[in-house]
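So this first bit is one chain, no partners, the form predicted alone, shown in structure tokens.
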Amino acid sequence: MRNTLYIVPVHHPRLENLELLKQALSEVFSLHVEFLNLELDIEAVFNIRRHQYHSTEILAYLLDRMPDDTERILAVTDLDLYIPILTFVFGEAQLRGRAAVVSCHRLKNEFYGIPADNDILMDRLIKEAVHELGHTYGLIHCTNYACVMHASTYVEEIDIKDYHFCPACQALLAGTEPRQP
């Protein structure tokens, strides 16, 4: 039976933030949430020309190594992520799949030259994790600016949305079934 959402720390995300993320994801998705340690060779997903890490390759790694009881698996990293068609991504997920990844790298105030604020980082991390996991349940980007499924190109867009689903996305989420292998 698949009933666990695994959080996989990749390359030193803050541990105190992961505990708070675990609580938030358990509340939002009503799932048992556990940490899972997997040894990802980050050099294997590093692009030397971009000086970034390929998020799609991280997803493939997660899918190859997830336990049998995995409902969903989420990697959390401080690495700067990309996909080939974009300059960067805050995260990536398989649409109607089981794996997602989110990065703290561009969620931190320090990236933009302003003082660090862990409360803001935590708020952004939860929203992006819920957003990416929403994609794994088949949700696409929402036009409601306050909905967690609204697309975010900039951190300012993350800051104005909530970490919950709007009523329309919540209804869609309630009607989804986990993807079968």
The other form holds:
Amino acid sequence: MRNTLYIVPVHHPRLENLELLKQALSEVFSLHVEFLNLELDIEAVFNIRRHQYHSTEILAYLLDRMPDDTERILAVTDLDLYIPILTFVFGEAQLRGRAAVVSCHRLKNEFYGIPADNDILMDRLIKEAVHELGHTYGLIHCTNYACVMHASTYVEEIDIKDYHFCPACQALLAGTEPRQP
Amino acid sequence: MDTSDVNILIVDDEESVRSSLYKWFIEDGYTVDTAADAKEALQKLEKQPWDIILLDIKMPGMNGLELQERIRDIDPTIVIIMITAYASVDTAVQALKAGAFDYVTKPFDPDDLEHLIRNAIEKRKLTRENLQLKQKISQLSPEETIIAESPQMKHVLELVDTVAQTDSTVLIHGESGTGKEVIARTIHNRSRRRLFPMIAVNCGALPESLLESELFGHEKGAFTGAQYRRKGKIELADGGTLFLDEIGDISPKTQLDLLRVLETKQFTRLGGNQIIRSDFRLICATNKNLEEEVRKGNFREDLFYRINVFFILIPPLRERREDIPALAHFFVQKYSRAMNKPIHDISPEAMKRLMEHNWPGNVRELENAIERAMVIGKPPVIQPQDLPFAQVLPFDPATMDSDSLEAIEKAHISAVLARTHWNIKRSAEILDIDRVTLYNKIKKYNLQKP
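Form predicted alone done; form predicted together with its partner chain now:
Let's see the whole complex now, leading with the same chain.
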């Protein structure tokens, strides 16, 4: 039975944050959440010219190796992610699929030359993880600036939005495939 | 605008570019498709309309620049965004010159892409709105059309074409309702001044003081009630055309002021001393015989010669009856569209009535008659009873009180006068008597013009 949301740490140095993430995702999606260690060879997804990691290839890797009871699988990484056409991405997900990936790399204050703040990082990480998982349930970007599905192309936009779905997105989410609690 | 209403086509030979852009736009809710080359793109362009096309410049076969030209031929309103690598920025500039909306350099910053698409949608929306408004305006006020079936009107059009390209002053003479302003506007629209306004002033409709203020403008406090400075029509016509209708009605003082402006192209506003220059082309119109008015001393001779540089005479409608069917049909189509009423023709009987009518109000009267007939008439054709002028039947001797020759003559003359709307010349022609005789008979039988 597919009933577990797996969180896969990939090159993630701060494991304590993942506990908080696990708790938050469990509340938002009412799912059983587990950690899963997969030996992802990050060199295989590294682009030497861009010095970045191809997020789509990470998704393919997850889909290849996910356990049978996987409801959704989410990689959380510290790597700087990209897709070929964009300079970077905060994360990527399969629309109406099962795999997603989020990166902390550009969610950290340090990336922008300001002092580190783990609370802010956690807040952003939860929002982006919920956002990407929302895509896996078929949700597209929402025009409501406070909704977690609102598109964010810079961190300040992530800070503005909530980590909950707006009523319209929540209703769409409720209409998706049945999930086991 | 709902993003799903926006159709985006991505044309790029690189699969990774197509797929990642496709995914990006799908997540934003757009309707998206991709094409790997120009051929596939053209096929997709034939199948459905597109709002925005992201187009890679470097592709095998037909490149992005060539494809851009083809897209422009198919639908010039599509917003094209060129995709380029750093090395081909020059080509992107070339694309912009050829009409592309913008270009993006691979890889894009997500925020830049989002803004670019938002701007492209806004542009597309404005282009569409602009087109819709233009269509609406052209439906509401179709371009002035001059119907010229008669040799007289064909000659008028030749004169219009001849004078339009010059900067000469034009004097248009014609009865009320013959379309003097339409001719003036046609001259303006066909002249090099068409991008500037044509300012029309009806000189006959305003008293002297108001007309002066209207023409020359006034400074604040120039007269009681002049609380603000106001530009005159002459000033507003700078670069364009000044159309003075009913020029024969202006007062001697205004005639003198106007003459000065025409000689120097300079004037001052009422109550002001600042010299204002205005470069305008003058077209005047009148229904009076200005030569006659000059002879009577009502119109300045020097002003007459100044405005009578190129003379156009528009004959009255009754003298060019060949134009009536075409004009009538033109107005039927015009009001059929405006009223959304399926009347598209005129019955032969109604047309006969139109041809017989004397049209003292000329084309304007004809237009009003058709408009009224379109309102009260029933589809699919206009019938005689739909026309506004009363049917004038030949008198019936059986209904007459007396069988005397005089009674019959009186009734017959009355009927003919009614039919011609008391046009003495035409009635005399129909009765085959001279005008003096007709006047005498009107007096004898004590006939009264209604």
